[in-house]
Structures are given as C-alpha cells and as structure tokens.
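Only one chain is included here, represented as structure tokens and corresponding to the form predicted on its own.
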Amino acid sequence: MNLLGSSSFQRLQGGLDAANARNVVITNNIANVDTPHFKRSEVAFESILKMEMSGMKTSLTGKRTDPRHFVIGPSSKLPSSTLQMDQSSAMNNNGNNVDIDREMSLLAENQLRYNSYVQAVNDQIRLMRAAVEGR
C-alpha cells in the first residue's frame, strides 16, 4: 500500500523539486551577477503543471503492448521543472543580464512558495495519520 503515491502527493514532490531547482538557478544568477557575458536562468514548472491539468494538450494516445515503449499523447506522469535561459536582454554594458534587485525578490518568492509547499505536505501526512489513527 503506497499512502504517499496519490496524484496530489507527487504533484506536491513536483512543486518541491521545482522550488529546489529554482533556488539552485537564483543563487547562481545572484552569483554571477557581475560576470561578463553571463546570461540569467529561470526555471519553469507552475506553467507547465498548469497546462497538463488544464487538458491545453493533444488528446491523441497511442496503445502501448509492452511497458518499455514510448508514452504517445497523455499519460499520468508529472511534469518535470524546465530551465531557460534568458537570452534576449541586457542589462549592463558587458552583455550581462542580471538585475539583482529581481533575482533577490524572486529568491523570497521562491522561498514563500518553497514554505507553502512543506506546509502541504505537512498537512497531507497529518491527514494520512488521523484516518490511520483514527483520532
């Protein structure tokens, strides 16, 4: 029995797992906030997550004989977090794109979204502990 394998569990994983990569990604922008030629990250996972739950994907599926083929169309499998790299601005003279007033608010916003997601999972295994309890 998997009590900690239900869709909204790993959605919750996927959030964390994005939160941590984020950061990874802020912290090495702040640190090359001074470095010529250097080119700022993100790391996308919200949106993407969005448009799988929201069906904006092909509903074509393709049968599948043997569990080692390809996944054709939907399948139940998470999303996983995407880095881009923004390519098209500057903002200093050396080509550099780093505005470290930016990444600093977005470090606290991930940081605020990071909390919100312990607290989920928090609240997720409390739930799981009262039903098997039974308090």
Given for the second form:
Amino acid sequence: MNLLGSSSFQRLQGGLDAANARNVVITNNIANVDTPHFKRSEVAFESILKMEMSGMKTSLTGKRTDPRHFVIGPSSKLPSSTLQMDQSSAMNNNGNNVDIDREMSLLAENQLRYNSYVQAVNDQIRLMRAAVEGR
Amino acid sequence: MNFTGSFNISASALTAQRFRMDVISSNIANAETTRAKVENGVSVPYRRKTVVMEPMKQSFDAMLQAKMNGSNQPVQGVKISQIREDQAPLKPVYNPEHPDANAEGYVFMPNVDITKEMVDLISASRSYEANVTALNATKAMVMKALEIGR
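Now show the form predicted together with the partner chain, given that the preceding structure was the form predicted on its own.
Shown next: the complete complex, the earlier chain at its head.
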C-alpha cells in the first residue's frame, strides 16, 4: 500500500524543498545588498512544474518497459528546482543588482508559499489518518 | 532540510552591517582628531575609514558537500574583507591657536564628512533591519515545518 507516495504529495515535497532553497537564495541576496559587483540569484520551480504539468502535454507518449528507458512525452518524474544567476540587470552603480524592495517582497511571498505547502501536506496526512483510523 | 544555511547567511550579514556601523561610529567620533597616529615621528590627523564587503568564499569542503548532496547552491553569506583609509585630501582650517597648527597657522583636520557618515549609518541600519526580517522569516518557516504531521 502506498499511503503518502502519490504524485501530488511528491509535488508538494518538491515545492517545500524549492521554497527552502529559495529562502536560502533570497537570504543571500539580502545579505549581499551592499556588496559591490554582487549579482542576485533566483530559484525557479513552480514555473517548471507548471510547464511540465500543462504546457507540454502532448498526445504522444512513449511506453516504457524498463525504468532506464528515455521518457517520451510528459514525465511523471518530479522536476527539481533550478538556480539562475541574474547577470543582465544593474540596480546600483557599483555593479550590484539587488533590489531590496523586490527581495523583501519575494521573501514574504516565499514564506506564504511555504506555509501553504505545509498546510496542503498536513491536509493530505490528515486524510490518510482518517482513512487509516476509520473515523 | 538545511535551515542552518539561511541562518548563517543572515548572521554573517548582521555581523558585517554591525561592523560597518562600528567603523562609521569611529569616523564620527574622530571627526576632530588631529593626532590619530604617529608616522615618522610626526602625529598625523585621522583619516576616514571605509569597509570593503565581499561575498563569502566557499571552502572546498562545503562545495564538495553541496555537490554530493545534489544541491547546486552552496551556502554563501557576506564578510568584510578589509578596512580602507579614504585617501581624500585632509581639510586645512585656519586656526593659529591650535597646538597642531603649522607655521602658516593652518591645522589639517580629518577628511570626515559628518553628512556622509550619517547617510552611511542610515544605510547600514536599514540593511541590518532587512537582514533581521529575513532571519525572522526563516525562523517562522522552521517553526511551520515542525507542524507538519501534527
């Protein structure tokens, strides 16, 4: 029996990991707000997941008879977050491109996102607990 | 889960900003100091000090550990790499009564501009506050994570 191994639960776990990684990156951006020549980084996860889940839905899917085969079409595999460094923009005349207002709002947003993931994980666990205990 | 990374980053930034404020305080306190140190037997006025900040370099150990765990973000942070003396010219002030006045009656005063220092102080204090907010956000996330499955 697979209690908490559903794909939605795995996606939530991926979301928690991504929010965690994003927190580290935003914290680092804020820490280096006064560092000359520092370039900010950001973590992409939700956009990748969205693309994976909806945009790339093709009718063509390859049947895999072995887990080592290539995946053709949308994969059920969980996408992992990626780290990108923003080299292009400039915010300050010392080469630093950290916009503190933007970082603070991203921090708040990320926190809310994390809370909502935790909430959703808890809901799933509660459902499973109800199923197990039968009440 | 690695929350200590975020905490360490914020802590390093708090240390750096506080240190920056210390240096600014020193500049303001010494705005009138004409005998800061002795060079070649002559006492010279105080020179304004500025800090140089840079992202903290990662040790090989930390990079390897991050790569082996599959995470692509090694923990960073910020540090003060050096304190530099501002090489702007000292301000000559005509004051023949001053014990450090030269033969023409001029005293060389430190190149500290109080306005500039106050602006820097506000900047450092705001950055400090931003990092405290980031630290609190991380703390709130950790507390929330402890509620999973409760």
